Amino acid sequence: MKTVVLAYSGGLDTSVCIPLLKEQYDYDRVITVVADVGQPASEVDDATKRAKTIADEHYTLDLKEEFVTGYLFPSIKANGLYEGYVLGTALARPLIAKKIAEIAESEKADALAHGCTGKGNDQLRFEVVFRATGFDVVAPMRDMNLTREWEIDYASDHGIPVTVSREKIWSVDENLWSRSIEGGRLEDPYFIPPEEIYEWTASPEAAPDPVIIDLAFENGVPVALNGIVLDGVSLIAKLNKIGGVHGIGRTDAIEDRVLGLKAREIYEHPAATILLSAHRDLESLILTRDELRFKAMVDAAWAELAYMGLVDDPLYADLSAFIDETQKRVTGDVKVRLYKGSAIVVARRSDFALYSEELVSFGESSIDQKDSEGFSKYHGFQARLVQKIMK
């Protein structure tokens, strides 16, 4: 008996997928995987329930704490922005495919499946994972060369129950970091967005007068909020539904994909793009100007490789490590104000601050300020030397 692991969301994709795969390819067992990172309950559980009804044999699977301190840590450890936006979807597909392989090593099946497109970057970011554990890979959408008008035709006739339509053919992707929306007319760079794709956050228009919002950060990921010691899962959570009233989180930005397809992405992350911006504004206060420096070129490469799925290549590793070192001192408070769509750091304190009110002072004498002009001769010298041979 043939069988096959499916990678499920519940979503068209994938839920077309489990007849293909033993119309198309021949598999007598299609068993589904949901993971659970984060995305609201009742998805998981619809998807739970609609793969109970067209699957041989489901699990769902509980990835929310492992997904946070994994994944999402050392994301916020990395400042993990690629192109300038946060990382989303990209940071849960590694662990998604991970637990899958597993499930497949454990049931003995034939082949890996997943219901990516072949334009697109999850491909890879499965694909990576799945050949490494040298199971087949089945991919129905890229291989039929599918479009989602032809499956929502085929779901119809079917039987299989979906929730999209010609009309809202948007493709939504959801996880405790961030929720990604694109398809139809969304894919056209001049259209504007209309309001109804937004679930996380409200309107910056729309939004309530400023909160201050306190957080302590040590080792240099997130402890507590407003004073209130949290894990990961809740704090991210919390934080949110906070900034999602504040309009906080909203990136409409043209992406450059691994393949060299540059594509329009709308995201929602209110937590990552506030938590992101206190740990960054810490970093400021706690490492040295040398540190800075180099570790933003060290979080460039990692977010790249984290985007492009390849989290057990030995750089990311190396990179890793040399950003878990940095973090032994990103210690302290950060206060961050939230109104219609910003979120500034107000204020910030540390015990390993590099920062002296005293040294740095104007009404403050303990620095003699004569002693800089004698580094305020050569400073630029070899610039006033061109200057003068080229006059």
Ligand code: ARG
The other form holds:
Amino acid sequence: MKTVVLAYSGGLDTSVCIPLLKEQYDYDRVITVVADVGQPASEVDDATKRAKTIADEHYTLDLKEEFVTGYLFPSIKANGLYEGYVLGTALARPLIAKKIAEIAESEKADALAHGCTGKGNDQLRFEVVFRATGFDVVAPMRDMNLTREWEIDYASDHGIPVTVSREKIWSVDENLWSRSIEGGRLEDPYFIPPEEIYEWTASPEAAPDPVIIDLAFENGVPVALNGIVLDGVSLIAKLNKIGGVHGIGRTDAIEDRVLGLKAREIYEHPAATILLSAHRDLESLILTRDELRFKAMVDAAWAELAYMGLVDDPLYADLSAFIDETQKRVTGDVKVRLYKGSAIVVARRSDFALYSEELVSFGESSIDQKDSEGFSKYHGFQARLVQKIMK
Ligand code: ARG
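Mind giving me the form predicted together with arginine, seeing as the form predicted alone was just shown?
Complete assembly follows, chain above in first position.
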């Protein structure tokens, strides 16, 4: 008896994979796994119900807490941006893949399967984890190049309830950190996204009067919102709500996928935008100039690996170790003003601040301004030498 474990989302592609794995790949038993990484609860429930009617065995895993502590907190510490934009899907894939491999292990399965196509990043992110486990890897969607029409007919022939239209509107991927929308008419980069694609954020024009929120950070991660201590999952969920009302965190990006294809992607990520701005600001108060400069390079390298799903690369651990070391002092409070799509830091404080009001102010201070005269004589010294030589 051959068993395969499938990463299942509840959508048409992964639903069609279930009978395909039996008919085209000769597996006898298909086990589905739905990973709850903070997508809407109704989506998790629907996927679970559907899987239970069509798969031989099913697991729904609540990974929200592990997702936050193992992937979102590190991304905050690393100011995680790829090509200037918030990471999302990329952060969830390795965790989902690892959990599926664990189930395959305990179920003594023969193979792991995903429903990704051959054009995107997700096939790489799943498989880099899958292949490290030694199981066979199957990717029916990539192998078969199916049309949506064919899938819908095949699904109804196999008793799979289909709730989608023949006309695929957009493809959406959601987790606690980000909602991504791609495909359909959005593939034309000159097409202005219609308001209806947004579900987490109000349009900035329709957003209410400004509010100022208070965030407390400890060792680089958020621990309280408006004076209330919250676990990471609740804090991020709450910030998504508040930020969404104010139209914070919409991105329309032309993104370079790992394979080199450019793609047009729309994202919503209110909490991520707020937390990343606040965290980055707090670092500028606390870290030394040299740390900030060097860390910007480390952060960029970290985000690149995270985007590619290469979280088991030794470099990822090396960079994370550096980042964690710097975060030992990143503790303090930040106030952020939310107004019509913008999240702007308006105040910050920390017991570890290198900033000194006394030193910087124009009044009496412990700095003797005359001491900098010698320094200023050498400032730009080499440029002056060059100017002299070239005269
Ligand atoms: N392009 C993004 C990434 O690779 C998001 C892909 C998410 N998929 C989707 N169906 N919207 O991280």
